[in-house]
Structures are given as structure tokens and as C-alpha cells.
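Presented as C-alpha cells, the chain that follows is alone, the form predicted on its own.
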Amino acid sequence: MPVGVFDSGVGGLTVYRELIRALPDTDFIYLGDTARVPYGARSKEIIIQYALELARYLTENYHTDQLVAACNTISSCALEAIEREFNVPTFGVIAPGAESAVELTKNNRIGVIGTLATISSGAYKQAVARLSGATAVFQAACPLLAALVEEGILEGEIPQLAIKMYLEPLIDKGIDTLILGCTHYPLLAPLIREIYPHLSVTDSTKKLIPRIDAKVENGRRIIMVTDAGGGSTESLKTRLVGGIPLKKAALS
């Protein structure tokens, strides 16, 4: 049976596509909720209500019988009411990323970034705390990044400008990780990278990958949306996953 990935938008697609890579036998269902994106300034009512139907589209759907919260905002928000309601293996992506960082850092200063829902939940300082005690997380919300993924804009003056605004107060107070708290922001983490060569910039991917189930199964790959849409954001969905077919899904 196979793995179910789920996000507000796009974004987890870069987890999808690392997935993928890693586990090449394993069946994988990829659901993005670009209908309602973004999540970042919904209240957790209605974070956990969306992610809830998300999560239930995929296992009565597909009989999914793991599922990947590919999304910071769902992890910190909503996934023990994902746990709770379905009978199955559950991954978020805050443990994994504030596990990579802490392994990461030298001078136990974590920055992180994410949506308005993610940094307020505290989900990354209670993580990196259960880690290391003595490691203190500087936090930013980023509402313009998501929104400059999803648009494809990953390059030029206006994401400079962006990241420059979000991260200038974290490198004052002297970090030298970053957690990529969203996941749109690993297509701008070579920007980032860019602007702050010092900077080890992680996300949950790596420390994901080795809490999957992996199968030997047929590779099958599917993709589905709950707005198809148009524009800039269809290219970046081809750059993400290599010329996969979109499908849609409609949520009852």
C-alpha cells in the first residue's frame, strides 16, 4: 500500500521529491491542497478540520497506510489529531528538523523561520528543547516567502529583499543554523545560502527519509491537487518533480 504525502500547496513537494529519490521501489501519493493554500495564518480549528480531510481523502481513497504531514504548519498544528484519527503510521517534519539542526549547530544557536501558525505553536523550541537543553531557538514567521514559492519567484531583488528583512534580527543574535520551518523554503535555501554563506541552513528531509517504511513495491507515483490552477506555479510544480503529470483531486 502506499505512502500518503499531504501539504497546504506545493511546498511538500520538495519533501516528496526527496522521498522519492531515497525510496525508488516504495509506492508514493502526493495531495496538495492548493485550493486553500496558504495555512500559515488559519487558526488551528481549521488547520486541523483541513488537514483532517486531506489525510481522510488519502487513506479511503488510496488505502495509505503511512502518511507524511509534509507541511510545518499541519506538523505543529494538527498532527496528534491526525494520530488520533487514523490508525496508522504518522510523520511530521518538525522532530526530524530539529533534530538535523541541533546535530548541525557548534554554538547552540538555532534560528528558525516558518508560517505565522508554525513559530507560534512553539512546536520547534519544545523539539530542539527535548534535544538539547542547553541550545537556544530564535524564531521569525515569514508570512511573503511561501507566497513567493508558490509564485516561483526564487531568484532576483524581491526574495533578496524578503529574506534579508526575515533573517537580519536572527543573525544579530548570533546564529549559526537555520531550520527551514516551511517546507516552500528549500527552493530558496540556495538563496539563502547566498546571502549567508556562514549559515548551515537544514530542513527535516534527511532525518525524514529514515522514518518511512520503505517497500518494494511498484515506484507508483501520483500527484494530485485541489486546484490545478495556472501560471508561474504550474512550472514550479515541474521543476519539483521532474515533469510528473499533475491530476486533480476533488474534496468532498
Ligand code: DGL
Contents of the next structure:
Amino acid sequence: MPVGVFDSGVGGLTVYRELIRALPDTDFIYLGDTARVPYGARSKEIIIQYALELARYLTENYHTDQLVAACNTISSCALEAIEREFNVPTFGVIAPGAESAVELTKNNRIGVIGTLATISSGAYKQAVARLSGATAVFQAACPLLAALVEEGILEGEIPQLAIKMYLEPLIDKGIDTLILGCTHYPLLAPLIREIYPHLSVTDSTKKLIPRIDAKVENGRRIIMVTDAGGGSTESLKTRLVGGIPLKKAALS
Ligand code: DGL
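Structure of the form predicted in complex with the named molecule, please, following the form predicted on its own?
Whole complex next, starting from this chain.
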């Protein structure tokens, strides 16, 4: 039975890509809610409702026996609701991202960037506090960054200025480690590392992979989206996972 990976759109393919690379024999199915992306500025109630619909679609139609909320916004607002409703192991990206950052920081000062919903939930702060009471977390919501990635603007003056605008206040706080708390940001990681070479930049994937119960299956890869229209969906998908075709999912 496949692992169901879901996200507000195709950004979560940054997580899917790492999962399928690391676990080539395990079946994985991805569902991105491209019809309703972005989730990051929506209310917690709506994010929970949408996330439950995605998880229900995967468990009912594909009998997924593990779920991965690849989306930071879903993980920070809806993980408990998903766990309550579906009787399968469910993994979010917040705890693994926090674990990775706590391991990396040398001065116990971590920065987190993400959507408005992720940052205002305080989920990363709580996850870091559970692991290390001595570590301070400084956060910034960066709504422009996901939009730049959607447009494929990953290099040059415009993303540089946006990154500096959002990160400078965190740098001023003396952070030595940065959690990329949004699925889109790994695509900006090379630029962030170029601007701030002293920072340890991390995300959830390294610590997420060992949590999955890896199985020897057929290595089946399916990518479903709720709306395949719009150029950025196809081009982001191609950039991240190449030729795996997009299929249409009709949520009821
Ligand atoms: N996938 C979302 C996340 O990781 C970013 C895009 C959105 O706002 O829906 O938070």
C-alpha cells in the first residue's frame, strides 16, 4: 500500500522528490491541491477542512497506510485533526525540521521562515522547545518567497532583495541556523546560502525519511493535482520530479 504525500500545491514535491530518491522501492502517491493553493494566508479552520479532504481522498481511493503532510502550513495547523480522523501513521514536517535545526545550531539561536499560518501557529517554536529549552527561535513570515518560486524567479536581484528584506531581522538576532519552513523554499536555498554563507540552512527531509516505514514494493510514483491548469504547476513539477505525469484528482 502506498505512502500518501499531500500538500497545498506542487511545492511539496520538494519533499516527495527526497522521499522517492531515498526510498526507491516504496510506493508513493502525491496529492497537491493546486485548485486552492496557497493555503498560507487562510484561517486554521479552512486549512484543517482542506487537509482532511486531501487525506480522505488518499485513504479512500488509494488505501494509503501512511500519510505525510509535506506542507508546513498543513503540518502546523492540521496534523492533530488528521491523526484523530485517520487511523494510520501520519507524519508532518515540523518536528523533523526542528530536530535537524537543533542538531545543527551551535549558538542555540534558530531562525524559521514560512507562511503566515505556519509562523502564527508557533508550531516550530513549540517543536524546538520540546527538544531544547535553551534554544531561542526567531521567526518571519515570508509570503513573497513562495510566489517568486511559483514564478520560477530563483536567481537575481529580485529574490535577493526579498530574501534580505525578510532575513535581515533574523540575522540581526544572531541566528546561526535557518529552517526553511515552507515547501517552496528549498528552491531558494542556493541563493540564501550564497547571501549568508555562515548560516546552516535546513529543512525537514533528512529527519523525515527515517520516520517512514520503508517497504519493498514496485516503486510506484503517482502525482495527482486538483487542477492541472496554469503553467507554473507543470513547470514546477517538471523542475522537481521530471517526467512523472500529472493526473487530475476530483475531490468530492
Ligand atoms: N506548501 C505550503 C507550505 O509548506 C506553501 C504554499 C501555501 O501557502 O500553500 O507551507
